[in-house]
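Listed next as structure tokens is one chain, alone, in the form predicted alone.
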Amino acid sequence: MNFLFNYVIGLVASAGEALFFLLDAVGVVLRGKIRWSEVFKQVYIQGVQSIVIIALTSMATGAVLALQSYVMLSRFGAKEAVAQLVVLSLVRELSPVFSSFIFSGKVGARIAAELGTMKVNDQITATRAMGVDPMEFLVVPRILASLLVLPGLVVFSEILGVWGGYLIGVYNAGIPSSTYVHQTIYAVGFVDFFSGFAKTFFFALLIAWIACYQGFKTSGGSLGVGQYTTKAVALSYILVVVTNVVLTKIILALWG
């Protein structure tokens, strides 16, 4: 019982500490102390270097989704609906969530490892000693870059996923190209796109926040860097999944 109590207290304390960490970052932004050169540098690191893996996984996801949909829908003589099922699945759920997972595994892990290495090597302490706020120089640029990059990657993922579904639908399922394109455009409304796109800002904030916080909290030398990086990615996955459920419920309640 004491172990459980101590665990809960420790969990609450860590959550509170992480929240104050985020509020410190928000305070820096509100004071206008944003180093845009560092932000754009992070945009390149996080965005451009993630395009290839996002493209490959998105096309594969769209293709597999189209294959599975065709097998099921053709039993009911409704194979033309493959396009609608693929695009709605990608836009509403799959692209935002899968892209966030990839972003967390690649970018979130990189952020946590970089900051963790700086922490155990006392580089963050040295930054403070030189009169530079680490929150302003290290954390805020990474968080802002994530908020800029992930939504763009998700839109890119949706386009490539639809393209992968198109290739299967047209060249494998035999759906006329004009029909597939028409069904894709007809299926997606503003609410469908917005319901998935809006989530990505929450996911980006969660991933960058957790990665930065775990990086700043790292201890235990090189072994600790690996442990805290793994923890950052695992927590990001959990929070993305849980947040997705909550946001989906809210969006469906508001717009259906």
Contents of the next structure:
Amino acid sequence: MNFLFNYVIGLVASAGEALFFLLDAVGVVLRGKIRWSEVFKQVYIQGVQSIVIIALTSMATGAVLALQSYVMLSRFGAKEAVAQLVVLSLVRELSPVFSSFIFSGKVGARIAAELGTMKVNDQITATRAMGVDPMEFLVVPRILASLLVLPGLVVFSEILGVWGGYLIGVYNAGIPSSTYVHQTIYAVGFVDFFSGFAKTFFFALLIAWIACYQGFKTSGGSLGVGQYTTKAVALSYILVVVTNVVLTKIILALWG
Amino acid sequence: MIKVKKLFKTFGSQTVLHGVDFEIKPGEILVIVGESGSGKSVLLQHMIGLLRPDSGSVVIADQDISRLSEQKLLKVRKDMGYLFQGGALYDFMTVFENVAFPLREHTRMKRNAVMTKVQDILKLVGLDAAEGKFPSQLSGGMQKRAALARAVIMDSRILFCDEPTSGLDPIKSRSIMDLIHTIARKLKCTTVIASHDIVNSLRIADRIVLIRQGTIVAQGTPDQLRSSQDAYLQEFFN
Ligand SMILES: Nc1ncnc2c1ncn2[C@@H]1O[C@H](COP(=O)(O)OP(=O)(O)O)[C@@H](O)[C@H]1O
Ligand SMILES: [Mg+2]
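Got the form predicted alone; any chance of the form predicted in complex with its partner chain too?
To see the whole picture, the full complex is given below, headed by that same chain.
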């Protein structure tokens, strides 16, 4: 009982601490202290780091989706709907969520390890000692970059996913190319796209925030860097999964 | 210049600073000596506002920095230098970029002026050939020299050095201490060094304070401390 109590207290305390960390970052943004050159440096790093694996995953997902849905839809005599099913699945759900998973594994891990190493080597304290706000110099650029990069990657993922589906649909299932393209384009409504796209901003914020926070909290040398990095990835993974359910519920309630 | 008044600091159940009380005069080189774990680093970090005391104060040029907000402290720290034990150079920047960083952050100096100033200081610390290298490509001694260059590039009024000789062989230890001495005199900056390197401390210090279990147990010029009859001091200095 006592153990459980302490555990819950600890959880609440660290959640509060993480929240203050985020508010601190928001404060920097509100004061207009955004270092755009750092932001763009991070945009480049984060984008380059995850683009290949996202391309691969998306194409494969689109292809598998087309293969499976062709089989299933054939049973209902609705195999013409393959294109719609592929693009709607990707745009509404799969691309935003899968891309976020990959993003947390690559970019989130990188941020946590990088900042964690800086923390244990006193580089973050040294930043303060030199009269520079580490939030402004290190954290805000990484968070803003993620907010720019992840949504971009998601759109990229959707395009490649559709292409993967197209390859299967046209060359394997024998759907005429023009039909497939036509159906894809007319299947996606404004709401379909944005119901998925809007979520990516939350995921980007969540992943970068947790990674930066865990990095800044790191202690205990190289062992600590490993531990906090793993924790950052696991935590952002869990939170993406959970917030996805909540966000999807809200978005469906609003837009249907 | 710096007045440390009745400083107390506790981490968890461990009281690290137990009423530390001393003063540093302008231009003075003061060395804080003490066994490892005696609280030297913690004390030094209080003196630049990286840690906040539970009670007591640190007054620098008539300003109590222990009460300032972090945003105000950032400004105060601009003209102070801090040499970290491990150097704490940014590992994603070259030596040149590391040393130029404070100038680029806090001054509007032109590119060429920055370059000249950085190259001059690198020459002074004997690293003019290493300006394009990354910290990971440098030896421990070179990292400390580069970090020292970064700490004084703003012509700091006050320089703090945490264990400048740790991890260095006796010859390198001697040369970095001499370098700190040279630079401190040249820039006329008030210098506070934490060290357990007694030999070199006695050589370059104007004054020494001895910290033990979180309090100052002795202070004076190197000669005064050397000739003291106190048993602990005798053990420590001879
Ligand atoms: N941030 C901290 N949290 C908890 N304990 C600390 C912290 N910093 C230092 N200490 C403890 O304070 C004591 C003094 O540390 P320190 O000032 O680094 O000693 P020194 O520099 O004299 O070797 C040590 O026992 C250390 O474990
Ligand atoms: Mg120390």
